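Take a look at this single chain in structure tokens; it is the form predicted on its own.
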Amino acid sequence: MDLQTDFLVIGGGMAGLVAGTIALEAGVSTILLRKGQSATAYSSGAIDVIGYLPEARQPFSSPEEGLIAISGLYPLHPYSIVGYSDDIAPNAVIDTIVNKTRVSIEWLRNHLEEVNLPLHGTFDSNMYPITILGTTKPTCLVQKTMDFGDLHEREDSVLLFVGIRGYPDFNPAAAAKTYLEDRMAIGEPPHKVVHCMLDIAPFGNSFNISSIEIAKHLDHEGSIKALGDQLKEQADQIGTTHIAFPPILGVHNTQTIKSQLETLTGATIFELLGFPPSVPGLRLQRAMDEIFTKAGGKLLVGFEANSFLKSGTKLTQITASSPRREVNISAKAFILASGMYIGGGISGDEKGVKETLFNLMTVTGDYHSASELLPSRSTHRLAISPTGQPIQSCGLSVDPQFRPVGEEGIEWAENLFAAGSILAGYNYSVEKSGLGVATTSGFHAAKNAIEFLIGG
């Protein structure tokens, strides 16, 4: 089968979902090809910009505080690439890179309130949700549903973690230990934190429960009742003014259900942050998955490119294939969003690591050819370290337009762009910038690629 665009989007996590609806919204035919799920719907769905300076401790304030940091000390790092451009001072390029990261991250907001997926934050400060370890960490936005509202605030506010009998990944009383001590080390409300367990059978199973079971259990209606019930008289016992649940709270119907549980029960109903895989990760994969078909945008699922055909300094094709048929696809711009090592866009073995589809130049966080490094050599023996795990800084190179470049420089093809996790020179599980970089990337990537269009 045989299929033309103007546009088209190999990847469909959060760089490759932004990408294809700016160009969409620009009036441009798009296709976007995903071959799973991708690594957007194994997130925390938090919307983190960045959090902290690689190898330091203190997290930043705001965005705007950490994105000032970045350009100043990292001129190669994903966010700073967004200020470059010809026509822009050298004196304006912080500001630029600013400027340009709030108009991504408030598009993302603005549409995802669109397909009722509101979210709570602002980019003028970094907010602390709180883990299903009880610890916090800094974000920017965070899923409704995660708002505690003046649980810090208030004197006499009490906090109830709430587990589930046969759900395995919550402890509700290690988090609420973690988290009191925390509280009583700084000085802080709430005073008061106690734990809880109820009971779920989703689909009749009482044991070995995943977060996705129970999340669709209590999308049925009439669920909540039962479940409600328990909490109540739990809360009632000990005068609980906030409830915090791990991330179960429905796939579908999440507003509803906080809603629910907030009217039977008097108190403050929030979700803790959860680890890859979670609920609101799904979420919010579904919900870009909206906004991009609304738009327009045909999304071809279980479809993983594989070839390609190049003519001079433009890529022309994609063939892709699923498990029953192959698709050829032209296009006159591509954005590459595969992912790094979970969307399959980079992998490394003992020969090095590589960029799977076009075979581009992948370097290190510090721009070093990575094409021969061992990926033993660049790890390290704990598997969670302040410092990171340096292989996940490797990926692309790219120029100002976000176009990948070989080892002289020069852009592989002018009309392909990259986006996301694929990207080199910077550390998502230490800054704390994944999402943040997926949708600014994405964005400005897809600008990039429309002018192109426009001036091709």
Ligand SMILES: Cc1cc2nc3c(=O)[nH]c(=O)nc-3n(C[C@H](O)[C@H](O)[C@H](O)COP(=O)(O)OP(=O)(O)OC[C@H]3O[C@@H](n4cnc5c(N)ncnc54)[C@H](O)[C@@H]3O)c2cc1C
Given for the second form:
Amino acid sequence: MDLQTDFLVIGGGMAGLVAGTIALEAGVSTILLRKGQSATAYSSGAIDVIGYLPEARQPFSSPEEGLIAISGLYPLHPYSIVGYSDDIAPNAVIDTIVNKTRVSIEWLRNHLEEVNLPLHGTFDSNMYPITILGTTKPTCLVQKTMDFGDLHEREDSVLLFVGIRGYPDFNPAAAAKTYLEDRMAIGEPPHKVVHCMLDIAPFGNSFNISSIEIAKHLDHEGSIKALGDQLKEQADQIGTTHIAFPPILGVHNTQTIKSQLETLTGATIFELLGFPPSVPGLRLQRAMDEIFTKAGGKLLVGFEANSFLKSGTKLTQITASSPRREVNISAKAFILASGMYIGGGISGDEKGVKETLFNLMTVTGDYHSASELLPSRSTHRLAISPTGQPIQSCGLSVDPQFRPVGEEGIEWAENLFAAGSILAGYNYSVEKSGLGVATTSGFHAAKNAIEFLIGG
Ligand SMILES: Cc1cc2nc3c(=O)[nH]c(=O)nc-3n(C[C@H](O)[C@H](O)[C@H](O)COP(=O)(O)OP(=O)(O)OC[C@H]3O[C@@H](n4cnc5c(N)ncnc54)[C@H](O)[C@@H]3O)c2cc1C
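Previous: the form predicted on its own; requested now: the form predicted together with this ligand:
Once more the chain from above appears, this time first in line as the rest of the complex follows.
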């Protein structure tokens, strides 16, 4: 099968879907290829913009504070690249980075609201949602179901952590203990934190149930009443004001489930941040797919881009295959948003770090070649290190337009742009910047590609 489009996006995580939607909103016909699962769907679903400087212990109070520090210290960080443009005076670069990041994050928030995935929080400050371990982490925006309301303001607040029998990924007793110890250390409410276990048995199964099974079960009308009755009994006994669930409150009907449980118990219900498999990550992936397709995009899921044609300085065609079909897609501009190790855009082995489709040059976080990087140089002996694993900062080096470059600093093709976790120069796991970088680079790389299309 042969297809033609103006804009072809390779990769359907956050970066690719943002880029594709921006192109569609500019009236550019767009096809997106996604071979499989993305890191976006594994994420906890909170939109981190920038939480820490690598090695720092104190988090940034706001994304703006973080962006100013990052752009001063790391001129090749993806956020810094957003600030490069011919018509910007040097003293306006930092303001440009902050403003362009703010615009892309607000764009994301507004679009998610329209597909019924409202977010809580503001670009003006970082917030500290509670995790399933009972710890907190800095982030910019969380899904509305993670809003714990006045829990930290009310002197009389009583928090109940709820576990589910047969769901092994959350230990409410351990989370309650860790969380209460942290609150006692700073002398802030809540002063009373308790825990309980409830029964939810989707399909009669109460062994090794996954978060996704529970969430899909709760999506069915009628399953909430049984849960609500058990919960009310526990909450009434203790005088609970706030109730924390692991992130299981439905894939589709999350807001309704939250408000039904609040009506039944009279308490504020909220979800904790969790680990994969992640229901909030799945919600985010589905919502982004909906935004893209509603804007008129063609989404080809299960198709892996595996070869290409190039003519002179331009990429002209991608061939992608699924188990049943092969498709040749010609386009005028392309975005590579194929992710890192989970998405599959980058792979690493004992010989080095490679970009998997075009064999583009890869670099380390400090911009040395990574194509022959030995595992001893790309990993720390300590699994958890404040600087993170060096292999996480490897990826593509790009020019100010987000076009991948080779050793001489010349772009590989004038119509190929890159965005998201395939970019070098940042380490999302220590910085807490993953979905923020994916959104901002996807947004602005697509704007650059559109300018190229108009100009060309
Ligand atoms: C466990 C975990 C938890 C995280 N939690 C958070 C969090 O709470 N907050 C946060 O901000 N960030 C978090 N992150 C980081 C964040 O998820 C990523 O930085 C972000 O999702 C990257 O988005 P992306 O679009 O660049 O890549 P991905 O989401 O990985 O998407 C890449 C896409 O490219 C596709 N692809 C690859 N190669 C091809 C090909 N040849 N042809 C077609 N398609 C292809 C893949 O199938 C995939 O769809 C987390 C990451 C992980 C792993």
